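The data below hold one chain only, encoded as structure tokens and taken in the form predicted on its own.
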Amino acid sequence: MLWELAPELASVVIPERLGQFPTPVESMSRLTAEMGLAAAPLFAKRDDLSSPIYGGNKVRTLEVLLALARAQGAQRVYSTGAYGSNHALAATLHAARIGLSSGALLFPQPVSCTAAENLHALLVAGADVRPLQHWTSLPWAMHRLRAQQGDGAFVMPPGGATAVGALGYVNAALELGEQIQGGELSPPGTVVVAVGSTCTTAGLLVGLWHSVRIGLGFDRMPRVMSVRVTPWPVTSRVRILGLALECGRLLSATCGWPAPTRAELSVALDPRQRYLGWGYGRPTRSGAAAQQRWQRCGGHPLDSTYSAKSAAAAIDAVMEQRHPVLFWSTKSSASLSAWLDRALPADVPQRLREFVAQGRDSA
């Protein structure tokens, strides 16, 4: 939708068609009824269904970034992140669809079943995985990789968090506005989304601001409750707003759209630390309780690293605010069984093999 409203963006990038959009919006009425809050609706924006191959929020970003990689003549795209990176797996599976090879620079994280499954699938899919000793070595590793590979490689920052990458979620916010206008849900007063690399939140802020500006579904900015699944300063207010402002300036320079100010976006942004627990990849009691409640009320599966923590925040938001709340489901719900049924390649480094085994044992 964004490229229809702003055709000038074709001079920057023309997205690949990787996902199935619009993703549906579902009422969580069984859950709110159980809570005795039928008058305070909770909706779920099912971006976990964005692709049957591998969905989640990364697909929207990759539609833009993989297209940009091809336009720049790259033959291989490299992702960066933790061992269980959703972005790395999504990039590998979707890059292959458009003729690009893939790789990943990955650093250790706490063991979990979900992370181990992601890594297993990534390794079986044939990505050039380069393990790092620690996350602090990532900037140097990215610099060295670019120097080694030259123009043939397109190296993405964690989560694809660039101004161009954020355009995917500017488009998502406009999609939501269209769904509101079509009567699929009431305008939410709060949008709850997990924030790990900041790209999704930054794009949503800009897209929601423009939705209000053009009167698409919203007459005022909703609060964007960004639930930290990675710690400060990675998900600091300054970094989120910085990326959002950069994205807004890109739209302004390319299309002539007015750019939101820092103050306008800041008043809508509500980062939440309390759901993070002991850190990235570590489950929390509130997340586990949200998983159980979600499942009991017929909701879609949640994972402990991302969606369970943001779902816990969404439940609390309904209780606290008593106005419509939208939970943005960002973790893919596509089955990985076809990849998990295959043995790891013989040349997989021992430390990665051990991580996969530990995750399997923790299931």
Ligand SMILES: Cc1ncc(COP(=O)(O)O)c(C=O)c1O
Contents of the next structure:
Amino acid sequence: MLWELAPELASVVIPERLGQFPTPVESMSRLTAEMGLAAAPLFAKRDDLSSPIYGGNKVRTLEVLLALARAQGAQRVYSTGAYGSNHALAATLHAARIGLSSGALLFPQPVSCTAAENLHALLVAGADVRPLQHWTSLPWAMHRLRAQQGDGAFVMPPGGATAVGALGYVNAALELGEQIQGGELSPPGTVVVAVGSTCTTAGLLVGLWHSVRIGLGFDRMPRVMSVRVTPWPVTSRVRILGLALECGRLLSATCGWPAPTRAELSVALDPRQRYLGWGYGRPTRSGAAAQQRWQRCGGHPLDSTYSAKSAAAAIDAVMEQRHPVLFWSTKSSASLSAWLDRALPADVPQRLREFVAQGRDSA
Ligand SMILES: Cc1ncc(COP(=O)(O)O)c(C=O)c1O
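Having seen the form predicted on its own, can you show the form predicted together with the ligand?
Below: every chain and molecule of the assembly, starting with the one above.
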């Protein structure tokens, strides 16, 4: 949609088609009825279904970034993140479809079943995985990797959080605007989304601002409640807005679209700290309660690191706001069983092997 409205963007990048879009929007009416709030709609935007290979929010970012990697002549893409990174797994599985090999620089995180499964699948899929001691060594490791591999490798920051990567979520906001215009849902007053690297939230902010500007589904800017799943300052207001403004300027410079101001985006942005708990990858009580409630009311399964925390915030938002709320479902729900049925390759470093085993035992 974005590339139809702004064909000049083709001079920056022409996205690969990796996902299945538009993703469906579902009403969570059983849940709001159970809460006695039948008049306050809660919708779920099912980006978890963006691909049967591996879905979730990262597919939209990768459609752009993998295309950029290919256009720049790279043969291999490297992602960066925690051991169980969804971005790394999505990048590996989708890169292979367009003839790119892949690798990942990964740092330790708390053990969980889903993180261990992601790492298992990543290793079995043949990514060149390089474990780091700690996340603080990431900038240096990225620098060294770029120097070693030269132009043949395209090294992405965590979450693919660049202005170009965020275009994937500008597009997503326009897709939502079209669904509203088509009568699939009423315009939400609040959009709730997990924020980790800031790429998704930044793109959404810009995309929603443009949807309002062109009258696509929205006549006013919704509040974007970004639920921290990684701590401040990674997910600080300044970082989110900085990336959003950069993305807005990219659209302005390339297509002549007006760019949103910091003040316009800032009033819409509502970062939430309280759902994070003890930190990235650490389950919370409110998240566990949201997971149970969601499933009891016919919703899809939620993971404890991302979607349980954002769903907990979405449920609170419906209760507080009494206006339509949209929960953006970002964790892939594609089955990894074909990967998990295979044994880890013999040369996997011991600490990664241990992480996978501990995750399996914790299930
Ligand atoms: C499943 C899932 N949801 C949400 C996020 C947050 O998105 P972003 O990194 O673009 O802020 C991530 C990435 O960290 C993720 O993997």
